[in-house]
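Below sits a lone chain in structure tokens, taken as the form predicted alone.
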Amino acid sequence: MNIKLFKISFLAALAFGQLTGVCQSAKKDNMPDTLARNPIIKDKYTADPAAFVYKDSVYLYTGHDAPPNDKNYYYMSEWLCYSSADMVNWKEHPSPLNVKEFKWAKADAWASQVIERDGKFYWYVAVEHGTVNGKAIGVAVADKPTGPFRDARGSALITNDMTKQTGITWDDIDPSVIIDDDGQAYLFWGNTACYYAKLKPNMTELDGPIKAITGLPNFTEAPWIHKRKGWYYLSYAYQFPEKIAYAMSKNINGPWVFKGIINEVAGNSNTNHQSIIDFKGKSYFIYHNGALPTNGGSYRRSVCIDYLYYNADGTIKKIQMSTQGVKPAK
């Protein structure tokens, strides 16, 4: 055998060798994983995500971001629905729901959530309304979480007129709701001023006033609530471009603390957006940035998703943003 080949083919089988014994090692060492999740959908722009667990599943709905090429703006017109029983493999099922499925509304798929009672599946959106100047909020229900959604009201839940607390057209936005562990249901929302009231439970009629909530530095919108533990935690969009802040509570009609920030501006996005669940024994923040490599921005958007750790006390460590993202949930 040729000398010269027998050192080529000798060193680079030792380099296999050294390769293979590094990957090995890896594994049995732990060594952080270097894989790219984040941002969890690839192929089209998502914004504002919303996610719940139903059974043993998560069910996340987001906007979906689709301006022309050649235009930077909000054009967003229907919902998307992703379901995943690990966090990181993510099933796309068709669009469950469009703005075109509420008659009374003219433009704007925006921010939403989706929650469970009773068998039935109630999402609230935000959109622009066709007669009432400025957004509103709507609500639509399905008998299974993919969908498809039909508008339970007929009417907006919400409109502009309905809120005085600014002289915007566009405080009436980015729905959040929880059912409490006494079965009320709570609805919260808004930009500029942020308000709540509860829901009767059909789930579509308000029972009772709209509150606003006082307190909350810089509040810019994105509420999110969300229970553990007896502590009630109110995140929110903080200033412009936005972070992400939070408040908690003891009562869900407050007084809210202010606790700070929790997630800085995310990549080249001004907006920021976030959803905050438990699942199979670990927490999750979600949000979206501006990361994807092909047009990405603040028009163009793609939700990610990393862990979200508590303290002792309760409060929440600042979030850890990530490309690499979560492991698969067991």
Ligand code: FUB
Given for the second form:
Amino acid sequence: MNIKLFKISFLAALAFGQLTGVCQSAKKDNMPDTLARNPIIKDKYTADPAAFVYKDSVYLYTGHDAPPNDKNYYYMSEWLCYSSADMVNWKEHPSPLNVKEFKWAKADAWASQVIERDGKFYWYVAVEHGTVNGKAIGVAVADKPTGPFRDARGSALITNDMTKQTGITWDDIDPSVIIDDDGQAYLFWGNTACYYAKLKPNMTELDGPIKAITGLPNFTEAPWIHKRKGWYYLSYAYQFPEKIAYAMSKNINGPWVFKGIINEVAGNSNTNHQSIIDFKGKSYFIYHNGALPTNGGSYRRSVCIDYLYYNADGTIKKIQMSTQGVKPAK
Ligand code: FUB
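With the form predicted alone done, generate the form predicted in complex with the ligand in the same format.
Full assembly next; the chain just shown is listed first.
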């Protein structure tokens, strides 16, 4: 064998060994096939999960990281939709929403959240505005959780010139929405500053002033608002690279009391973006990391699911990010 041929054979053997090594180590753990095995979606890069329970299923909406091979930035133009009856087996639905649906927007299908009200489904999304410099929040509406979704206003709900807490142009991102027990809906969002406002019952207009929230140390982005047993929880991405922290309050208007970190830095992704739901008697922490071995990372992210546990006083235990994921919910 000449030296050139030897080198080629050696490199090929090395590459083959590494590849089969990956496959073997996945097999070696002997996990039953009924475990979800994070990341839950392996054929696409998915980011910014937002889930909600409707009837007997969980609907999961994600962004879609699709950068060209040589690019490292958020190349995202559509959102994806999945559903599951057990948190393990996920069915993909055709993409129900693309940034092109918002004629006033020019790019960036960033983080979002869907909620149901009176049989209609409202999808709040962050995009880049076409004429008002910076990010903006739009809302789309559909008759089914799987869409198709249509721009509900024909204009942005929030634009960068409506919020003044920071000098940045990307503080109006990452919408999170809740309908409280008295029927009042609220929208939370932000980057660097965290904002909230009431929504009218039509879910497509603000119903009062935009307020900035204090008491959230190292707030970066990704607020997620949820309520459980009389407590409001506001979880969010903390510092950068991001951990996930949370605050609690007995009143949605605050004051918010900081409770600490629940999820540590993923390590393979700068962002972590969480969604928290209850389904069939268990609580779930849905997030993204950069764990897909096929080039995963900060701009090629993947959605994962692990259990979330509460203490008796309502505080949240630290999340254990895992590769095995969760068992089928019954
Ligand atoms: O996916 C784009 C941005 O990255 C989101 O809006 C942030 O939450 C972060 O995940």
